[in-house]
Structure formats: C-alpha cells, structure tokens
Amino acid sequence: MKVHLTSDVRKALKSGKPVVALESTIIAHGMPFPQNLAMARDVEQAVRAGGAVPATIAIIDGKLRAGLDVAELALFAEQGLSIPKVSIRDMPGIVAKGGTGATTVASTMRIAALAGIAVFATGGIGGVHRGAATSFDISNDLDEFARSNVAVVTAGAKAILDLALTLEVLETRGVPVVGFGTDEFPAFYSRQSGHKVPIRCDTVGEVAALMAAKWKMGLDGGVVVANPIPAADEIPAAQIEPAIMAALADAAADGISGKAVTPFLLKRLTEITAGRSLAANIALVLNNARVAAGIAAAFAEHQRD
C-alpha cells in the first residue's frame, strides 16, 4: 500500500539521505498538552540536528503518511486521547474507513519500513505485561520486531512491564536487541534493569554494520537498539518502582485493561512524581532521537559502499 510522503522525506529517500521514522502515539497517549507538541518539535528538530530528515508517522483521513506538518502535529498534540491508538490490528479498519490513528511502535514500524524507512526513533518499547500469566497482556511490538526490517532505539521496553519475559519473548522471534553503549537492559526511567543484553554496540558505526549484516543474511526483522536515559535524567529503579506499584493497583482498581493501560500509567505515574516521570520521558527520547540519527546517517553511508 502506497505510504504518503512528505516532499523532504520523498527527497531524502530518493537520494539516499538519512530519514529516521518517529511515532505518534507518544504524542496523542504518551503525554499531556502543550508538553507533548513541544516533544514531538524537539524530537523533529534533534533528528535534523543530527543530519536526517524527520518522518513522524501517523494515518490521516485514512492514508498512511510518513512525514507531518506543523499543523498536523499540533492536531495530534491537542485532540490527544481522543484520536484512536492504532497498533496493527486496528490499521485496516482506520483506513478503510478513512480515519485518522496515532500509531504504536508496531504499526509505526509497519509504515516505516513500507515507505523504505530503516531507523525508528521512540521513548519505549512495549512488551509483556506484569501478569500476563493470567491476563495474556503481550503487546503486538514484539510480534512485529519479528516482521518488520526495522532498527529501533528505545530506552527499552517500558518499565511497567515484565522486563525478563520481554526479553525472552524477544529472543524466541528471534530479534537482535543491542545495549548502545551498555552490557545491561535498560529501563526506560532508570539506566539498569539487572537484565544484561547478548549484544553491545558503542559507536553507530557497529550498529549500522549489525543491520546491514543482519538484513543480507535474509534475516528478516527489526532490531532493539536499546540506549539508556542520560545519567542527569533517570529515575533509578528504587525510586520508580513504588510508583510504577501504585500506578498498577490504581489501574486494577479502575478496571482499565488493552490498550488503555499504558495511557493511565503513563498519566497516573506523571501524577504520583510530581512531574518527574514526564521530564524523563521527553529526556530519554530526545536522547534516542539523536542516536537514532547517527545510526541512520551510518546506515546510509554504510549502503553506499
């Protein structure tokens, strides 16, 4: 399916440039007006910093579009909640029906690689699910690591999730997850989990090789390009943890489940830290977003040769 194109995106991946792919989920879900707006220009603007073309993705009046305006980020920015969250499953009849949909990280990656996109810039990842023993709660971005040729930076799986059965379930698909810069699994707010990666990169350089020899191989799927929050940013994992408790139990007491549980936790968390886990939240993806730009300017370089 034909995927929409900003002209400086079309130009960038006409001629080779380096384009980095951005979601917009993390902008109607992921955070409050006018933060969010004001995350998603920084984000834009570090990837152009770092010499690549920005391509927020979405679905608009049901095309698929990589690359927004400014108005259409503002829109995403202001109406928020009430623009629907499209993962895979819920693409088809959003634009069928000529809708608009802010996308997760599967669906993004879908579009991405549709368009010829081979880096992808995000907060977290999602995964499975504490207690999804009982309440089969796997989020469809491990499926899709599976699918699509991909490369995502991401300050891990997000920390409300079970790490440990993320990184197992990460490993059955069969998908690369790189520590840039670490020997250990990050945690979206804090820089170590205690779970060690099978892989370390410490410049873009070796990543963009690790894709490159990955995809030749005919290893189809994305890679986990995992790059943990700044030092100055984290929340260290004894301090979010009771927070992360707290938000859970307030979720089960309110009944909220699918795809509304991360919004609420996201929300109620930003709620219970006086503000300090949405400070880090638009830290750690600033900081993916300019890793993400380097790795994509050294794949680009990387395929030239």
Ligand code: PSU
Given for the second form:
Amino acid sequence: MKVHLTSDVRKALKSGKPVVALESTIIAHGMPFPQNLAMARDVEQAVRAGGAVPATIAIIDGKLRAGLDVAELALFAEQGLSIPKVSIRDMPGIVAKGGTGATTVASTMRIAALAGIAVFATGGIGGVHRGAATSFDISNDLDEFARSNVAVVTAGAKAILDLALTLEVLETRGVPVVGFGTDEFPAFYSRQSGHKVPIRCDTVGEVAALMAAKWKMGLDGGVVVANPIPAADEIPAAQIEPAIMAALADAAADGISGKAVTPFLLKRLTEITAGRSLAANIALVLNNARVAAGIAAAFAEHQRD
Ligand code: PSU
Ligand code: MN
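Based on the form predicted on its own presented above, generate the structure block for the form predicted together with the named molecule.
Complete assembly follows, chain above in first position.
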C-alpha cells in the first residue's frame, strides 16, 4: 500500500538524502498537552538541525502518512487520547474504515519500511511487561523488530518493563541491540540498568555499517539503537523505582489492561514525580532525534558508496 509523503520527504527519499521517521503515539498518548506539541515540533527541528528531513508518521483518514504539517501535528497533540493508539493489530480496521490513528513503534516501523525510511527516532520501545508470565503482555513492537528493516533509536526501554525478558525476546527474534556509546542497555530515565548489550558502537558510522551489513545478508528486521539519556537529564534508578512501583500498583488497582497500560503508567509517573519524568522523557527524545539524524546521514552516505 502506498504511503502518502510530503514533498520534502519525497524529494529527500528520491535523491538519497537522510530522512528520520518519528512516531505519533508518543504525541497523542505519551505526553500531556501542550508539552507534547512543543516536543513534536522540537524533535522535528532537532532532526533538521542534524541535516535530515523529519517524517512524523500517522494514519489520517485511512491513509498511511509520512510527514505531517503543523496543523496535523497540533491535531494529534490536542486530541490526545481521543485519537486511537494504532499498533499492527489495529491498522487494518483503521485503514478500512478511513479512520485516524496514532502509530506506535511497531506500526511506525512498518509504515517507514513501506516508504523506504531506514531510521526512526522514538523515546522508548515497548517490551515485555513485568508480570508477563501471567498477563501475556508483550509489546507487539518486539515482533515488528523481526520484520521491518528500520533502525530505531531509543533510550533503551522503560523500567516499567522487565528489561531482562525484553532483551531475551529481542535475542529470540534475532534483533541486534546496539549500545550507542555504552555497554549497558539504558533504562529510559536512567543511563544504566545492569543489563549488558550484545554490541557497542561509538559512532554513527559504525551503526550505519552494521545496518548495511545486516540487510546485505538478507537478515530482515530492525536494529535497536540504545542511546542513553544525557547525564544532566537522568533520574537515578533509586529515585524513579519507587515511583514506578507506585504507578504499577495504581494500574493493578484500577484494572488497567491491554493497550491502555503504557499510557496509564506514563501519566501516573508524571503525576507522582511532579513532572520530572516528563522533563526527562522530552530530553531523551530530543537526544534520540539528534543521534538518529546522524545515523541517517551516515547510512545515506554508506548507500552511495
Ligand atoms: N514508551 C515511551 N513512550 C511511549 C511509548 C512507549 O516511553 O509513548 C508508546 C510507543 O508508541 C510504543 C507503545 O510503541 O507505547 C508501546 O505500547 P504497548 O506497550 O501497548 O505495546
Ligand atoms: Mn501491551
């Protein structure tokens, strides 16, 4: 199916210039208004400053879209939770009914791959939830990493998840997890998690070479580029962990399940930390956008050689 591109995204892709995909669930469900709108604009700006063209991905009126205008970004930011969160499972229904939806990491990866965009910046990927042995709550993001040829720059995964099991599933799916300038898988708000990454890259060129090697061998699927939150913005694990425990207890008490879990936990964390988790979240997304622009530029150069 065709992806509708803005003219700057189309031109960039046609001429082999770097493009960075961005997701819309983080705007509509990941942060409150108006911080979400400022974040969405600032992230696009960070990608441009890094020499790449931003392509925020969403489904609008049943059309797969890469590249949104200012009014469309504002729509996702203002309407927030009233716009459905659309993962792979939900895409057929939304497209068939001509609906509008915010795309998750999984569905953004799929649309990016369809459009020919190889690099995507987000905040944090979904993963295996704590208690998954009984809830079976494992994000579809992990399955998509086995399918779509897209490198995703993420601040690791949130400690609301079970990071050890998340890394196990990524291994099972054959997904390289690259520590960008680190030996440890970062824990979103914190730079360290105690879990080692299987491979470390210290430059964007090394990441681009890994992507090229993977896909040249016919090893389809994505790459996790785990980029730690800047030290100045991090919340040490000992400080965020009690807030996470409280948010998880609230989710259990309120009977939250399915796709509502991640947005609920993010919102509760912002409340419990009096906005500190939100500030950290915004800082790490911007940092990921800068690194993604560099990787996209290095990968574009690699493709030309
Ligand atoms: N992690 C964040 N912020 C987010 C999400 C994850 O720090 O907004 C969103 C992403 O869109 C991700 C989705 O793909 O949550 C995962 O949801 P679930 O756990 O329901 O698969
Ligand atoms: Mn889930």
